[in-house]
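Form predicted alone, single chain, as C-alpha cells, below.
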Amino acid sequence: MKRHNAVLLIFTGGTISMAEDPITGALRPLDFERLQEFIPEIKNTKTRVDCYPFDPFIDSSDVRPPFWCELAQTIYDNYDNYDGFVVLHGTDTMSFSASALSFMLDNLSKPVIFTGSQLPVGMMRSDAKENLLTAIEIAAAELDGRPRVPEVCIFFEDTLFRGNRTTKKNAEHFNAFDSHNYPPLAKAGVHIKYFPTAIHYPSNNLPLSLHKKVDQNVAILKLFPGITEHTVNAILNIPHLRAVVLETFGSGNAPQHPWFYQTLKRATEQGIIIVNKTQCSSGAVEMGRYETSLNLLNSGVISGHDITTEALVTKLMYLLGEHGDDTEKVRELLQQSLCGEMTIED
C-alpha cells in the first residue's frame, strides 16, 4: 500500500496566517488547530500535513536576512521527513524570501511551495483556502516518484511561479504577482496542468546543501533624469558598500554625463561590484547596444540580463557571503544562472 505523502506547513506571518477575533474583530496570528476550522478540507487531503509555526510571527515588510537564513535552515532540517514543503509569508516581500531560499537551498530535489493570501482566511471572499490547499496538493504532487516541481515556487491565484522570476504586482487584486520574463511552471483550474519543459530537474543526485553566509551591504541606486551627482556619490561612498543594484532605462542605459561614468568607474576600481538592471518589468539588459549603456560596460558595470531585482539583490547577498573576499569569482557567477534565475543569451 502506497503511503501517503507528507507536507511541512511552515508558518511564518502574513495576511494568511491571520484570522478575525470573533469577539473584538481585530486580526491576530492563527494556530494550525484554528486553520483546520476555517479549512477542512486540509483533513481529507491524502496528504499527511504537519505544521511548524515561527514564533513570533513576522510581517513580512520586517523580512530581514536572519529570517531566510532560519526559514532554509528550518527545512534543511526537516528534510529528509517530508516530501515537500509550503511556507506560509506575507506578500510584500515573498519574491525576495524565494528568491534568497533558491539560492541558498543548493541541490534541492523537492517542492518548497510559498503562499499567502490578500485577504485574510475566515473572511467571505479570502483567496487564502485556494492558495494553500493548491499549494499543498503541488507540494505532495509525484509522477513517476519524483516530485514535479522539484524547486522553490510560488503559488498565487491559480498560477505556479518558480520564486525568483517573480515579482509583486498587484497589492489590490488576487493575482498578486507575476513573472514576466519567464513562463508559468504550472495552472491551476479544475486540473492542475505542469509546464514541464519550464520546470528545473536536478542533474545529479548531490544531498541538499546549506548556504547561510549572507553579507547585506548590498546598495540599490535608481536612475531618473535629473539625478545629481551628489546622490550618486552618497550611495556609492556608502561604508563597507560591497555591491550595488543600478536600476537603469529600457534595455540597460543611463545619463551620457561623463561624471556618472567617472563615478562608476572609480567604484567598480575600488572593488564595488555594479550589476545593470533594466526598471522595466519585462526584457533585458543589452549592455553595447546603445552607446549609453557601452560606457556602462566600459565603467566595469556587470550585466544583469533579464533578473528581478528581487532576485538580484539576493543573489549578491549570498555570492558575498560565500565568495566575498574574491570579487572576481562573485563577478563571474553573476554572469551565470545558477537555479533559472535569469536567461543567458548566447
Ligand code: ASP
The other form holds:
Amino acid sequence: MKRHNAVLLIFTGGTISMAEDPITGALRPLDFERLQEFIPEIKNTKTRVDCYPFDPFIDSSDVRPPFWCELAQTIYDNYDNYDGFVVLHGTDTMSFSASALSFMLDNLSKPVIFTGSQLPVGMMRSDAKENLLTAIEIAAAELDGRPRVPEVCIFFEDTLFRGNRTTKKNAEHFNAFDSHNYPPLAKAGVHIKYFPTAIHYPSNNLPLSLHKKVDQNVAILKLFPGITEHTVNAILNIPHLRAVVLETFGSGNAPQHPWFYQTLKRATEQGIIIVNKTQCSSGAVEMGRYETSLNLLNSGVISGHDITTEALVTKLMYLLGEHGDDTEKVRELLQQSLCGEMTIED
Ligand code: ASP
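Now the other one: the form predicted together with this ligand, given that the block above is the form predicted alone.
After this comes the whole thing, all chains and molecules, with the earlier chain placed first.
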C-alpha cells in the first residue's frame, strides 16, 4: 500500500503566523492548533503534516544569520523523516532566507518551500490559506517516486520560484515576489503545472551536507549621481570589512572619476572583495561593455552577472564563512553559479 507523504511545516513567524486577538484586535502569534482551526484542510490533505514551531516567532525584519543556521539545522535533523519541508516565514526578508538556505543545504534532493502571506490568517480575503495549502501540495508532490521540485523555493500567490532568484517587489498586492531573471518553476491554477526544464534535479546521490559557517562582514554600496569620496571611503574603511556588493547603473556602469576607481583598486588590493551588481531588477552586468565599467574591471571588481542582491549578500556571507582564509577561492566561486543563483553567459 502506498504510504502517505509527510511534510514538516516549520513555523518561524511573520504575518502568516498571526491572527487578530478577538478582544483587542491586535495581531498575535498563533499555535498550530489555532492555525488548523483557521485552515482545517491541513488535516484533510493526503499528506501527513507535522509542525515544528520556532520559539519565539519573529517578524522577518529581525532575521539574522544565526536564524538561518537554526532553520538549516532543523531541516538537516529531520531530513530523513520527511518528503518535503514548508517554511512559514515573514515576507520582508524571505528572499534572503531562501537564498541563504540554498547555499547552506548542499546536495539538496527534497523540496524546501517557503511561503507566507500579506494578510494574517483568519482575516477576510487573507491569502494565507491558498499559499499554505499549495506549498504543502508542492512539498509533497512526486513524479515516478521522485520529488517534483527538489530545490529551495518560494511559493506565493500562484507562482513557484527558485528561492535564490527572488526579490520582494510588492508591499501591498498578493503577488509579493518576482524572479526577474529566471522563469517560474511552477504555476498554480486549477492544476499545478510544473516546468521541469526550469527545475534543477540532482545528478548524483550525494548526501545532504550542511554549511553553517557565515561571515557577516559584508556591506552594500549603492551608487547615485553625486556620491562623494567621503561616502565611498567610509564604507570601504568599515572595520573588519571583507566584501562589498557594489550596486551600479545599467549593465554595471560607474562614475569615471579617478578617485572613485583608485579607491576601489586600493580596497581590492587589500583583499576586500567587490562584486558588481546592477541596480536594475532585470538583466545582467556586462563589465567592459562601456568604458564606464572598464575601470571597475581594472580595479579588480568581479561581475555579479544577473544575481539578485539577496542572493549575492548571502552567497558572500556563506563563501567567506566557508573559505574565508582563501580569498582567491572565494573570488573563483563567486564567478560560478553554485545552485542556480545566476546565469553565466558563455
Ligand atoms: N513584517 C512581516 C514579516 O516579514 C511582514 C510579512 O510577514 O509579510 O515578518
